[in-house]
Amino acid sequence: MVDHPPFHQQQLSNGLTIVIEPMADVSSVALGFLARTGARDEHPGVAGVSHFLEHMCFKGTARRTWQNITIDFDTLGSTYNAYTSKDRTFYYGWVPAEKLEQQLELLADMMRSSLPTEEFDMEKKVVLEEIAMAGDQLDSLAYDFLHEQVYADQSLAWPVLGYEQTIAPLTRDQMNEYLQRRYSADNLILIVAGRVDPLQVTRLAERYCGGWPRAQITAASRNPPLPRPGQSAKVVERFTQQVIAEVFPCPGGRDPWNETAEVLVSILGGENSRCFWNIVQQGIAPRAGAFRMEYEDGGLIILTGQCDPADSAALLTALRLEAQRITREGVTEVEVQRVKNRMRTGLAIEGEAPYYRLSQLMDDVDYRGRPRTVGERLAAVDAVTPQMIADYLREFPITTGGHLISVGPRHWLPD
């Protein structure tokens, strides 16, 4: 019996990286192009260009109008989409295995957008409307303000959508310069999961992507994030709730503490967590929890909640009490096991479908430098212990050195 490697990885002569996971027991294939570019790769004057460009990649190429792109996806029966974050943009589709070539060709064509002028002007209005709508959502405002303050004067500070004052004057030529530089072959990764022949995928990638230029982009083009401590408040009078958040540095995706931090956050502020039982269920605030923002080279753990503005002090006290308790007393084996069981189930279910497996591979390839099997992911979760969480909290405390954020109708910060 011959053991086949779980992954096939190759790099074309122009620098395009290809990562393939054959899945013999399925009848479909999911594939996508990961552009290693996002808000953190923009200079302040064009903040939001990455997200705007994502829109434009659906708006026309040298071979297709936007109508053709939409019709071709539907003709393939594809489940498709794209998204932009602080540090990546991802375009993907999920189709029956026999439609592999057509889906790959369509996505590859989109990576060479022609940025048609009429569509550029029209889509700019759509993006400006998105920015305006985000300003009507308290969670979105608080999230953006948090990054602006914690990462002040760094590229992680500005929002993915950008600002009205950067998108409104943005020109097609500015976007095209960004497209040519950031969507070069050596800054793109083709990821494929499903019932495929790796040699066929490589041949198709060479056919449809082999002529793309490279731009010699390196990891050194990004500066590691440096979160700063402090206190910051933003008054937005039209809301009735106050967001309180305390933000602490945590390791990034390539750090071995990754799974430990994830289990900690889940126990502290996830589903059926300590924050839920001791803050929400006690009537201190209607919403409270913790989550983690992860980047390749750094991240944040955020303890947060929403409350009546008059209850801001009580909410902050409750959040800090939970952070102190978990630091002082640790976690129990039962808590860790419960979270691990839930994570195991999620990983196993996602690992059975190419559509979800694609996202797992993207995270591993982008943040951890290599793909991991479902078994490796499960083993990393299984390895977490209460002692590891205690060790993590000594290395990355959540009781000191944080940045307090307050957003809502009340200008409130503790004395």
Second form
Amino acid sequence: MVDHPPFHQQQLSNGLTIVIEPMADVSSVALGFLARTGARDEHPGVAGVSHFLEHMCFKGTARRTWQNITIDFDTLGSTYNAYTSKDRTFYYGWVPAEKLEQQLELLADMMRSSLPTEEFDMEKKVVLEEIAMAGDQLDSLAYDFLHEQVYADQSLAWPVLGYEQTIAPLTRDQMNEYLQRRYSADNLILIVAGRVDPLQVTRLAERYCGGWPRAQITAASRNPPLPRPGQSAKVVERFTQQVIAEVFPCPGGRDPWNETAEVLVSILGGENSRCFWNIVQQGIAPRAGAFRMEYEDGGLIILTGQCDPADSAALLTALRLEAQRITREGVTEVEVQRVKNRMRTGLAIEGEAPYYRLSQLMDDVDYRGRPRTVGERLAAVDAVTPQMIADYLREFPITTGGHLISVGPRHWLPD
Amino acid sequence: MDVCRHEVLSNGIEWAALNLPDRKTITGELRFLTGFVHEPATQLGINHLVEQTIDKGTTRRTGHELHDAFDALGARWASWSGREATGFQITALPEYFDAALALVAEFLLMPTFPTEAVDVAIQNTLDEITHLDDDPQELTSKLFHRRVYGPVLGRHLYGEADELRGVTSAQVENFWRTHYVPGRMQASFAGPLDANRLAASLEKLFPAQGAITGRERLTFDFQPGYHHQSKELEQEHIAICYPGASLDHPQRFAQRVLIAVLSGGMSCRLFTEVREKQGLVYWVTAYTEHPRGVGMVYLGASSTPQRCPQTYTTLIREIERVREDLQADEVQRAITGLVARMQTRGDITAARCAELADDLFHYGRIIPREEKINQISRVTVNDVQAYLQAHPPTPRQVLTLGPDPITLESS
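Rather than the form predicted on its own that you just supplied, could I have the structure of the form predicted in complex with its partner chain?
Starting with the chain above, the whole complex follows.
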């Protein structure tokens, strides 16, 4: 596989990190600012402020009204958006390569939001509508309930959107305090992938971001997550299906076990997986699988499925059976090789498009502290063996110490 | 300019190939002109069952062995079924693509439809039908399509529970035998490929002779009206629809620009007026749907019940106001966005393949990107106004899903 040229990575004097991956065979460029802040960096009284701030960054700066911001994005023909998670907020745009400077300048301007007072209350209504919408989605309710229970009394428990009770009374001053503290140059990373000249990007970053202040308050102040075992149920009568999930601690994004855990969940619950053939294709539940939720300093392996509420016990039994079997019997060389083969094609697809590369670069830079080439990531996966998976499962078991979650119309937990 | 090959092979397969020598993967889509509109009324949902079970066993391998064979190549594949077509898309590294295509041909030509796999697919589909109740947007879409398109075009891909329960493995096989023939197949490929070799492969892999079929157009009578479906929800969902231009209509480019003016980015009218100025919604959208030879314009949003009437009023006002005060800069911005997004997405090989497949499906020819860009770029305010004159937003069909109905007249 042909790999891309090396990355260009440097830091401006104010601490802003810049990571650039030039891609010769493309015609576009994707770029974004990663703010290393999210729901886990909030105080409980202002839960949801990171996400609300993400909305407000589209609402005005010292140089632009919200109309100017959106018109400028659309005049560039940009594919753009932003999102907030538990531990990061990301603003991005994907444009034809010749629009690089305008896109970078616009995104940089947004990072210095003026939080216009006249827009604050209006945008609050939008966020409250988003919270109401999430209340109608079973997956979303289950995700939030899982975090509330597994990370009870820790900042990872707050929902990304916050609560109506925290958003409604939130003031602009509270948000401004958070903005000044969390959007300092040394807590932001500019990531660029596509048809670019790295020197030009650096010059532009210096021009548009060089004056930003440094604050010395970074994600390092986070407490490592401590998932709690147990079982918890939430009844929401208006839904028809039941979500069953059993979650287990797993290492975070910076941990050397990372790729091993990835291969494990793929064999257990990804495409052509054991869960697919032994649960879904056996008619036990229409949806069943396993996935990983990672943060830089910890994470979860989640065995989960959705089913008719009456089938909850059968689904949980089937999920646990697969966890026990893979722990007891291990995995085969052939199973591991299948994952590697799939990943090889997936990485080639990713290497074709700046938009895809941007997303992966963000993960690598944020969680692993540095960008990785497509080839380097493939080599890391290629190194995984069945023995490593067995060793991993001894270190991070998925048969004991989990937290069982049940969300749906039935109050169901095993006896 | 990209050089694209397009022809009908001797076995009846219509195919197109775009050689993109710098890419790292090849994507192919085999699309059969068979969808849920072709299902017998007593077997609604059977096409989805074919799509779900065609890979669960061949005369050579079990379903599990087939999936393992794809994984041995690292080939990624996916399938979908829809109103008038069903597609099988495959992406692989160039050195494995021929072998991956042979595997797709194997399950398309030699499926065994094991009874147990069909039974599981039926059970899972019944669960998915129930699950639609937990997804307000999907449920709105299902209910609304039935009202907009009527009993045939308005079917849902999952079918209906009563008919599904009675479907047998033999019926699934019979539907496949009748409807999954080379003459109904359109094949599209993009990536670093050898078109001559690919054509030879297609003729070898699909040796049956077949007349070209499945290109007929379906019609329906659009009936305006309003329907409210009561459901306990935090938000009320609104769906609005009226007839627009089909994809072979001369005004289709003006329509595309209009939809971009309404819903193409954050500066568009709906986002600005409904969300940013009034804070009524989190999401709001306008889009078109195109059964072959048909064009329907849709608007949608959701908001908490007490704000729903104002949301509806604003949506209607905006689609009517655009007739009165459309500005040249809005049109230009919409054009810029459409063209730029074509350019950026062009870096994704699978997107190029999908573009070919859609061209074959809707136009029966591959339209060069330059021609598309040229047509969009030439749209003027007058063109959009003329389109609006010919395709007014009334009469329309409206559906709300949530706690309370709205009064259309007073809202």
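Keep in mind the model is a prediction, meaning the values are calculated, not measured. Residue numbers count along the first chain shown, from 1. Between two forms, the rigid core is the largest collection of C-alphas that superpose within 1.5 Å.
Residue displacement note: residue 98 has its CA displaced by at least 2 Å between these two forms (rigid core superposed).
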